[in-house]
Each structure stands twice: as C-alpha cells, then as structure tokens.
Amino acid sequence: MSRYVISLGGNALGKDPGEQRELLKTVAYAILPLIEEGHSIVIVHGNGPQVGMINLAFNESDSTPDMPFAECGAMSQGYIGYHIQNAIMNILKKSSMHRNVTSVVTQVLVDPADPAFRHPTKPIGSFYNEAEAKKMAKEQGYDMIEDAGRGYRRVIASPKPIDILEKNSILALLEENHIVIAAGGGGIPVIQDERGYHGVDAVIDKDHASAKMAEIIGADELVILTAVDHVYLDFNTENQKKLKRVTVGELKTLLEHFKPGSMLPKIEACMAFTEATGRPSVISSLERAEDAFKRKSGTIIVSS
C-alpha cells in the first residue's frame, strides 16, 4: 500500500458551513477510490478565507475580546476538521466499510527570523473592493493587496514551515490505519524561545506545509488538488500551454511564469518535497483527483 498527502484548497471549501458541508462530499467520493485500496492518507486543507472571516468576526465585535490570529487557526482547523470528517464517515458509511477518521490539531515550528515576517504576502479572508479596502488599511492597519484580478484582500506573514510538532501523533494514527486530517490551514504557526512553543500571527501556505508533511511521514506521492486540471504556462492567455510530466530541474526555470499568489506556491512546495525525497508529486483537479492519484492526470513533477 502506499502513502498519499493531499493538500486541498481552503477556496474550494465554500462561502459558508452550509456550502461547504456540501462541497466536501465531493471530496470523500474523489479520495474513495484510495480508501478502497487500503491506502495510507494524510489530508491538508486550506484555510485562507475562513481563517480571515473568524478574524473578522472578533475583530468587528464590541462584546468579544481580541483574538490572536493563532487561535483563530486553530479554531479553523477544528471546524473544517469536522466537516471532512463528517463527509468521510458517511460515504464509508453508504459504502459498508469502516476505518477510523482523525483529526489533528496541529502546530507547525516556524522561524522568527524568517523574511515573510518583514514581506506579508499571504491573502486571507474576503474580498473587498478598492474603498473598502482602503478603509481596512486605515483604520484596522492592515496590508491590503489586489489578489488575481476578484478583489482587494488582507495579506499577512507566510513563513516557510520547519517542523510539525505532532508528527509522531500522525504517524501513530497512520499505522492504526486511521485517515488523517492535520496540518490544516497550514497549521497553526509556532515560534520557539526561552518560554517554549508559542503562537505567533501567521498563516503558513498550506501546500508548503503539505510538502513538509509528506516528507517527514515518508509519503509515496504528494497530490496537490486545486481549480485547474493542469499546470500552464501562461496561463489564461492564446499561449497557454499544458505541463504533463515535469522535472524539477526544468521547472526552476520556468518559475517566472507563475504568480506568487496562485500557482507557484504550489509549485516550490511540489518541487521540494520532490527534490528531498525523490519521489513525485502531482497537481489536478479535484474532479480528475482519480486519475491524479494514479499519474494519469494532472501534471506529473518527477526529480529526473
């Protein structure tokens, strides 16, 4: 059997709970297939939205106290956490087969002296129009950026992840043959000092995050499952062309083709764990998610 990561983006998850729920149950039928076959899973969601809005939220109330964007991850992560749960144990359900879904609470070790620190350039949260988010940048001080062409959004720190503090949790669950769901949003970011592990205000990239979990677990594959069936270069244009299989070597020299906001972060976080590891990794759509997890979809980033 093998061992897959798969990194899935918190946009996908929905607007709301209610759109959300419903949107996961078409990620329990796309990881079925795995399920079926006994593999081993790791699943690593996104959180970028709906980390911005409980940030929001308390921020906007004048009867709830101000809440530390490190909590607001952790918070995140437990009720995205259930929703795949809950999504998973149903479809195992319909489809007469047991196994153990788990979700982690998880803390990933960054460095303080990391560059993003000083560069915030991670979205979060909703998107605003111009005015609006002028304003924000105003009177809340935040770092207000134009993301992709759909609006203004906050940008926070996205420093690179070092370590996972509950890897050996994960890896104990995986050899009890649970699913598990970890690091989400990233995990929620952890600097150390004289006073131990502490939260700082962050968010890390979840596929970076995803790459880091794959390594450290020895997984087989990392899949990353975003809004495209493929990697293009430049993309959106008459010129765009399809990458199906890649080596990382070609791929550092195509990077200036990829937005930082968008598809390269996915593919630095592709090419590390492929580079560190040796195995592949691949990045497709959640409705070719099937195919990807065979390497007959997607495209397909080898180390040679």
Contents of the next structure:
Protein chains: 2
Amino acid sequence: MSRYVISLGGNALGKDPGEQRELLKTVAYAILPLIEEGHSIVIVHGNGPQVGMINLAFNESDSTPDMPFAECGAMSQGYIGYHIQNAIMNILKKSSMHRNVTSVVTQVLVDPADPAFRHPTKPIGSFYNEAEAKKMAKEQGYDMIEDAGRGYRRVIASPKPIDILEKNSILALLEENHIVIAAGGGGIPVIQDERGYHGVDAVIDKDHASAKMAEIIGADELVILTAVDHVYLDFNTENQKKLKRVTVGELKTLLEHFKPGSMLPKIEACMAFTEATGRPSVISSLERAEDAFKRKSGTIIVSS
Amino acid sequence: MSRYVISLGGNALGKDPGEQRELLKTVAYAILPLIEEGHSIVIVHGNGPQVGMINLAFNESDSTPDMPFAECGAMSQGYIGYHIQNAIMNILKKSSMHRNVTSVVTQVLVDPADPAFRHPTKPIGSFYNEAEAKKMAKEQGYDMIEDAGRGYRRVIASPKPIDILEKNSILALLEENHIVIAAGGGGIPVIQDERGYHGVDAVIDKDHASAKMAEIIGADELVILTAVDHVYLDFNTENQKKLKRVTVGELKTLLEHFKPGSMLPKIEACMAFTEATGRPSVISSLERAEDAFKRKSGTIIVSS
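Next up, the form predicted in complex with a further copy of the same chain, please; the one we just looked at was the form predicted alone.
So here's everything in the complex, that chain up top.
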C-alpha cells in the first residue's frame, strides 16, 4: 500500500454547483482504482474560480458584509469538500465498497516576512476602472494592478506554505484508512503572532500546498492532475517535446521553459517534494489518472 | 472523563466576520475548563443568520450562479468551523496547552418522506412583494409564505436528522482526543435514493442534529448553550418559573409552554437524547457554561 497526495486542478471543478457536481463524478471515477487497491489518499483541490465567485457574490451584494479572502477560502473548502466527499461516497456505494471520506477545514501557516507580501502578484475578483482602482487603493489599502488591458484588479500575495495546522487531524484520519480532503485551495492562509494564528489576505498555491502536505504526511508519491497529460518543452509549438521521466537536476536547467502561474508552480512543487524526500512526483491529466498512478503515463519527476 | 456534545446557538456567532471572530473568543474561553479537564468534546454550531447571509449574497449578486441551500450550508460549515477552530487553537496556545481541533464537513441524512417536506415552515432569505412571490412560486417551484406583515419569503422544509454520514470520521478523531466541530448548521441535508446521497433544499434544526450526534457518538451529556440561563415556565411574565431539574415525563406535560422555533426544539432535542440514552441533557447560557458543565446551573433534563 502506498500513500498518495493528489492535487486536483481547477479544471476538475465547475463554474457553478451543478456543473461541479457532474465534473466531480469523473474525478471520483478516476481515483476509484487507487481506492480499490486500498491505498492511502489525500486530495488537495484548487479553488481559484470558486473562491473568486464567493468573494464576488459578497462584493456585489448590497445587504451583506465584506468577506475577507481567508473566510472566502474557508467557505470554498466547505463547498468543494462537500461535493468531492459526496461524489466519492456515491461511487463507492455504487461499487458496493466502503471507505470513509472526510473533508477537513485546513489552515496553512505562511510567513509574514515572505517576500510575496511585499510584491503581491495574484489577481483576484472583479475588474475596475482606473478611478475606482485608485479609490480602493487609497481607502482600503488594496494593491491594484492593470490586468492585460481588461481593467484594474486587486492583487494579493501568494506566499509559500510552511506548515499545515491540522496535520495531526489528517494523519489521525489516514491512520483509520479514511480518504481525506484537505488544504483545499491551498489552505486558509494564516500567520502567527503574539495573539495566535490569524487569517491574512493571501492565496496559497494549491500545488505548493500539496507538496508541503505530501512531505509532512510522509506520502510515497505526489500526483498533480491538470489539463495536459504530460509536461512538454516548447508546448503548443511544432517542436513540442514530451517529458516522460526527468530528474530534479534536469528540471533546474529547464525552468525558463515553463509559464509562471501555469506549469511552473506545478513543476516547482514536484521538485520541492521530490528533492526533500527522494520520492517521485507525477504530473498528468485527470483522463490519464489511472495510468499515471501506475507510472505508465504522465511526467515522472525523480530525484536522480 | 466524559464525552460532551455542545450545541452552540446563533447568538454565539456574529453578523459579520469581524464580530464572529470576537464572539468566538468568548465561546473558546467558556469551554476551556472542559478542555483543561481532558473531556471529549464535539461542538455543533448553528448557522441561521450566516447561511441566510451567504444565500443572500449569491441572490443579490448579478455575476454569480444561484447557490442551492445545501451548498450554502456547506460554505457556512467551512466559514464558521474555521473561526471556531482558530479561536480554540489560539486560547489553547495562550494557556500553553495542546489539543488538536478539527472541523469536519458533515452531511446529515434526512427522509424524503419526512412530513416536513410536504409542509415547509422555515422562512429563509429575502422578503419579496406579492407579485414577485407568485412569480417565484410559479417559475422556480418555491413555497412562499406571507411573513408577519413584512412581505413574502421562501419557506423550506426542516426535516428530522436520521443519520450522520461522517460519524466514523468524528469517532476516529474523538478516539485521538481531538476536539471536533461537526454537523454545523444541523448538517448539510442529504437524502438517499438509487443514485446515492444528494443534497436537498432544507434546513435541519441544529439542536435536533446535536441530539442525534450525542446519541450516535455515545455522549455522556448533551449541553445546549443559548441566550437564557435556564428554561422558564411563563417566560418573561411576573410568574416566570425557573426549571432546575426536570424529567422527560414532566416535560411531556409542559410542551405547550414553549415557543416553536425557539425553546421548543431545544427541549424536544434534550428529551430525544435523554429518552433514548437515559443520560442527562442541560440547557443553559454561554455565560453560565462553566457551571452548566458541572451541573451547578442550567435546566437539567433527566430520564426519571
């Protein structure tokens, strides 16, 4: 039996609750072979569009209070966690199998001195015109940037995860053979000071959170499921080259090939896990998940 | 060591995230004596105003999809669970104690044949005028009622909880001495059919869910913390009489004294737990919680 951390990209989730429920049936089906073999499984899901939707609903509504980003993230964990656990429960029932599935509300510790807080780069929420943006920057202290000619948006920090506050909860559930859904959306970002832990306006990259999770809980393998079946060099050109098996050392020389905010964080997350533990990481697509779990498909990242 | 289920009323939570964080410091402080003594604790919180707020935000926002009530409930579990676990973690840290705290996203099974579905009674969300209400009833199939002269509101069913799908998750965490937050807002209501479990538009009373929780996990005591320190007969009249210790049999003869939607469901929940298990229930206020845990304050409901 092996222990897997599966990182589930935003493409596996939905624009609205109906679509999300449908898409997650496919996800549940994709991980069924792993469940059948009795492996230990933690699922870390993204939440980009969903947390944006929640934040937007509170922004646009006249009768509700402003909802800080940490709280919106917590809501997205409840919302997406419910759909994932429900989908897995239902496919297990259909297959006459039983395994417990638990979603854990998860806080992830970040460092207030993380350089990301000085240079916020993650655009979130609605678009505004220049005057609105200036007003928000002045009155609310938001960092606003001009986003690709489409208007102004708020940007928040994307700091690195340094610890998972609910790690013992996750470990206790894995010990009892539960499938665990945790650190959704990268986790609720909290910093620690003399008053304790408290939420901050930030978004933790969910692939980095998956890598930290895999390291902390002693996973045998980190599997990142995304929209493409392999990592490619010169992706979407006639020279594109599929990477099948690659070492951390080789990847270090190739980093400039990968897009920030897209393939790069996934590769960095795999490198971090594999370098720290000597254990492999895999990047593949949801459609090829079964083969990826067996290392018959996907890009496999090894230590040497 | 005893096992407690603590049901936390809406008055212990907040209208907005800032207020809620503050109020929950008081809740964490109130249960600290129980934690210090090493008892086993499950917290079930209400979510009336919070789930209403989330539903309203999605209703009022132009750019976001409609959010069904089950999904809004799941969001409220993430939102409130995060604040409760954070508040408890911080007070433990301040007291130099360590205990793990875990919020579990919880689905609660209800019966599609529950009479509540034929007679929905729980008003939710915004007020509408008569024409709007008729349109919603016709186009969306909603049940709409006239609410005390203030306009029309949607009503949904409040069915009885019959099982807690994540009970094994809660038990596994209690086994490891975690403080568990579960079935928030009464749980995400799901029914079971040939396709599996799926969410329904309903709200489960959180006190009834607490009683079911206490029964299923083998609690020694159910403690309902609300806005008043005792149950009273002829409440708020000059003849009001405090109930200190009362049997289930006595309560059966007194039910007409208590307001539906207020004290009545709390009393029914205590009667259900105490009748099913022979173990006591207590109704008291957050301010008197410490004494209530020691049965020195509050209304104690016993089997005979």
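Positions refer to the first chain, counted from 1. Keep in mind that this is a model prediction, so the values were computed, not measured. Definition used throughout: the rigid core is the maximal C-alpha set that superposes within 1.5 Å between two forms.
Shown in the overlay between the two forms, fitted on the rigid core, is a CA shift at N168 smaller than 2 Å.
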